[in-house]
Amino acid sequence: MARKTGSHSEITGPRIRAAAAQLFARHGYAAVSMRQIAAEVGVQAGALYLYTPDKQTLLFDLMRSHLEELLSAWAAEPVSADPVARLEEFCRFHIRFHLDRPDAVFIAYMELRNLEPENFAAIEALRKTYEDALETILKDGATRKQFTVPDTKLATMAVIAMLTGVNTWYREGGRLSRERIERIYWNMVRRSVGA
């Protein structure tokens, strides 16, 4: 099928992700149909296809961009010695990158289980990276005796749940400041792990 008159790649195919990443996290990968998708950018279900072979290659690369971004984002940050403070600065990296991202965290979360077996590897394989520079500042921490955690693996998934847990209810402009909340859960995860 031919491109939309006045259809340009590197502006339709963006436009293609954002709609399915919204469609997807307003009603779920599973109930979203391409024709859906079509329809919200305004062009013919056939022309989809110039961007993307199916809908499972969507819903990966909405998953693999929204977590090469996240690992390409923690790795630029400044990086302290002290784990405590590694542990505060990953506490509220986490907070700040995910707040301005809930469609891309509720489909990175949700939607796993739409995954065919090798997409699902290599986003897990995604997943296994970031989780691991937590545990790496949980095991830093509890070999110097600043945290006592007794499953290192088991405190990184509860830290990681607690902090993505904030953009189930946080809303824009509500009670709490981004600061305050960062602030809010820095002591609790502090408090967690003993520090």
The other form holds:
Protein chains: 2
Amino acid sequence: MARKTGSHSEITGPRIRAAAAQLFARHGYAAVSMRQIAAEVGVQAGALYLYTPDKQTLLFDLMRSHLEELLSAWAAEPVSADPVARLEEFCRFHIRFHLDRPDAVFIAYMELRNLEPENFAAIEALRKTYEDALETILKDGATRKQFTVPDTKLATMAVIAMLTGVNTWYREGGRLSRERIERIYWNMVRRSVGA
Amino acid sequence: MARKTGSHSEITGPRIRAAAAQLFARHGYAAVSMRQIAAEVGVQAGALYLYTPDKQTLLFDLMRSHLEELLSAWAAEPVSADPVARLEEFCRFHIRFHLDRPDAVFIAYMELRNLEPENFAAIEALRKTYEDALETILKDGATRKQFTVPDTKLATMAVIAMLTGVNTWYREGGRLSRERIERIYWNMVRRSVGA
DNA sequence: TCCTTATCTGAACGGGCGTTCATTTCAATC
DNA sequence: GATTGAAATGAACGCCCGTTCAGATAAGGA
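Right, the form predicted on its own is done; let's see the coordinates for the form predicted together with another copy of the chain.
The complete assembly is shown below, putting the previous chain first.
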């Protein structure tokens, strides 16, 4: 085979992850069999084990890479000094990023209970890092009297829940453009924190 | 057996539903077997079929009765004429009702994809009825210029997502009392709709 | 005491599960 | 053309699944 480094095909591996992501999102981790994933890729079930040690690791890798991508994408965003501008960036970034990856978002939120304890802890740590990014913005704004938030932890959870909720109803080609959705949600968030 | 009317035990039926609710919420519908539910109740798997025609109906009944209880509880709440007061009632009611039933809420949100199409449609109709109750409040308030909401449908989804999000982090005996949580969330919702 | 009837058991049914592995395939290299 | 080795097959492993049902159990009414 023509490869430069490492083992395993560099084509089949991603195809397995894509098929697994789609099926897990659609039917749930527990309801999807390795044979179904293999059929979607066009191989026999045994071939999957050339690319993943087991089904659990397949799920964990999907969730971890999703959250790592989320964190590095946020880290790559431009940074404003003003908390209000920073909060707007966060809101728009969050909606944009999540609408672009509905399957991965769905899995990362719904399949936590199917993770073995150590995998669960690793995913929760990544999620907490992201939540902390928002809480830092809210704390800064509260310190500078630009926001009115009696409890930054609560406000953090409330804002993230509100923004992530877009994924539950948004459909491609729907009534509202993404830009309009971003603007409306940003305005609701802005007012909810008293800015 | 000492019974007044109908068939089946009036004790075992509810016990099955309680066990199923707990296990479905903890591990997911697809990951829980009828044998596990039976073991929790203290009977053999076959006995379950005296109380439910199949596993799918067991899930559907849990979700339907949860949503019907939600709708009738909301209908039983006192009615204010003022949209702002009405919205406060909705927010506090929603948080209170959902925090009292974490398992049922979890199931109703996470197991939609495991419903057969006609069952899914029935559940979605009930959920829509509840969302319409909130949207009506927002429309009234917008008409009377008490709220500033550019799109009532979006605001409805945003508010419900924010409020339901409490269930993802709230733990009994935590840092904040329910009253304090209700007040903080109500304030965020109030400001988010410009009231 | 006998009969009825709701309740439950325990075994069985066909089938799918995650995972393993000896074997086959086949393109790239020598 | 022979050799290599990654890639994939396909059969098998033991196990659990949802569901059915003939038979056992036991309590109430006659």
